[in-house]
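Only one chain is included here, represented as structure tokens and corresponding to the form predicted on its own.
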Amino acid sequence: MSDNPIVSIRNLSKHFGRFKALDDVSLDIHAGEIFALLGPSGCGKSTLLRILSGFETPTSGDVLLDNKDLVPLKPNKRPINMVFQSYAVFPHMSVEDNVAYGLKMEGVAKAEIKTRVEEALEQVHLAQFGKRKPHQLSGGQRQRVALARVLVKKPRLLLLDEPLSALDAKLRDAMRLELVKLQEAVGITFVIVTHDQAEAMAIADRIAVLNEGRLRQVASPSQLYQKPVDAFVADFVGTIHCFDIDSAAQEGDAMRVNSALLGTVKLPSDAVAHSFDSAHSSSAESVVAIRPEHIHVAAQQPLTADVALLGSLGDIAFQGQHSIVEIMLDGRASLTAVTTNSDAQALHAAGTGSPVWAHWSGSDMLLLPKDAKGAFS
């Protein structure tokens, strides 16, 4: 992956009447990376993809590909191809003919078409299926036909709109690996739209999280998870428990936070989001947060924990390599903790409703603004 941007998006907005589908979005996509656009339904990710492909025109802003303005170019004049959610393969054509279709429309010589189709089918491991019709293929194979059909045109940029959503869970996991391997083999920049956090985290080199048309954060999967810019991003890319605070003040190298539920907790400086500004962010605009894997559950009150909350044991869900334990707190609030199966079995033996302590270290917490009011890399 190159550090040089292949795509530069600057102050991009798209309005549909009074509705702002995109609101002043700026980001770079690097050559050779898998870049994911992630967010809930209606966040603007599909609109951004359609602007890149040329099917929508921005209200304002610039879109550059290799430093050239894309906006005036029609979709068929852009060195960009798109794989749709439905794959859109032609049912009456063979696999070979599906893959060759775009080249035939461009008037490419027959000999070159044959060579390029063979190469594309090899890339997606379908060389032996060229004579078959789409109905003779599995869902994963039809997806690879759609990929081969765009790869054969050797685009500078490949756009994928929810590419795995039509597959069952097991095949979806397998195809995630296939997509990564394919991208590494062909070296084309992929831009993927998805609402599936696990899919984006597993596939992408970097992820842009959008909400309500605004860019919230652009970062690697690990950075998004470990250093979210605000409470929305932290919650969207994984499970997290957030607690309101009464005050937050710098104390040496640490941040002293007061919470009605948690009491007073000291957080190390690296637990404070860089978007948090203690001089300008009121306590009503900020939260402290903890992820379930950092919460421990004990039958006896811990002696050394920075935070310890008494509750009652709720449901225990076996997840294979670990279990999810629910701790019921006063006021019908609850926490979930990720535990080992052996610890979960010991808790299960105590029985639902038994008193338990949820406890954790202040060093595992995060101090986050509820809304960072902008994008951070």
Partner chain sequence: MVPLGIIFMYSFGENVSLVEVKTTWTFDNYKRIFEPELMTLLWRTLWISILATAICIVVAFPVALVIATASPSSKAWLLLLIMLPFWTNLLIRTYSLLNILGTRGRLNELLGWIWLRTNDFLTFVGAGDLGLLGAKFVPIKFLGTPGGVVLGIVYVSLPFAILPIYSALERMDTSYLEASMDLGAGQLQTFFRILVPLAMPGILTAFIITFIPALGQFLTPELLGRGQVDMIANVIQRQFKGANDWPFGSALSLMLLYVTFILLALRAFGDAARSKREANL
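Let's see the other form, the form predicted together with the partner chain, since the form predicted on its own is already up.
A lone chain is what you will see next.
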């Protein structure tokens, strides 16, 4: 992967009246990667996609494609194509005509159109379906037509708007893998918009997390999960339990954190988010957090544990490979812990409501600002 970005977004803002759909967003997309824009609905990810495709003009800021200004170009003049959320496969045209449409508009010679359309249909395993009309296809097949229709144009950048949201669960999993394989085969840079963190994690090389128009973090999926920049990102990319802190102070190599619920915990320096600084050390600005897979559950009080909380056993949910155990803490809050199925069975035998200890190591915890304004790791 080269360091030279294919797309460079600089201080991009888009306002609709008083509403800031995008607020000073800057990020780079590298050539050949799958880049995901992730966030809850209304976070601005679709607006960003529409600015890339040319259907919205930014209020301020720059968008560069291959170091050239993209903003003044009309959608039909950009080497960028989009797979729409609804697929937008033209219902009055056959599959072939749909795929050929973009080439016809480019003025490509007829013979070349024919071979390229065949090639594209083969790529998405629809070679036999060229003569069909869209209404004779399933939802998954229509999506492949939409894919073939843009791949055939060999764009610099391919935009996919919630590509898997309209498919059923089984097909979605298969299509995830297929999208990744397809991207590897064609080498085109993909930008995927999604609200589904599992989807982004599974597909993308890098993910940009957006919320309320602001960019929170750009990182690889594993980095995003292990080194979230703040509590919002940590919570959005997976389950995490956060605890308010009273104070946090540097103590040698470690960070000493006081929390009403947890007592005093020592966190190693790599458990402290990069975005955490002295401005965040006041109690209202930061939290300590732990993910469910790091929480252990025991019937007896553990002898050595950095944090140990006594609670009562709640529901146990069997998940297939593992189980999720709920621990009720004094009626105020509950924790969930990921356990093996056999451990869960042993706990289940003790009965709901029986006293259990949730415990974990301080080195598995994270010290996070609640909101890391403009700080990216």
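The term rigid core refers to the most C-alpha atoms you can superpose between the two forms while keeping them within 1.5 Å. The shown structure was predicted, so the numbers you read here are calculated from the model rather than taken from an experiment. Numbering follows the first chain given and starts at 1.
Undergrad: Inspect the rigid-core superposition and answer whether the C-alpha of G107 shifts by 2 angstroms or more between the two forms.
TA: G107 C-alpha, core-superposed: shift of 2 Å or more.
Undergrad: Superposing on the rigid core, is the CA of R132 displaced by 2 Å or more between the two forms?
TA: After core superposition, the displacement of the R132 C-alpha between the two forms reaches the 2 Å mark, so yes.
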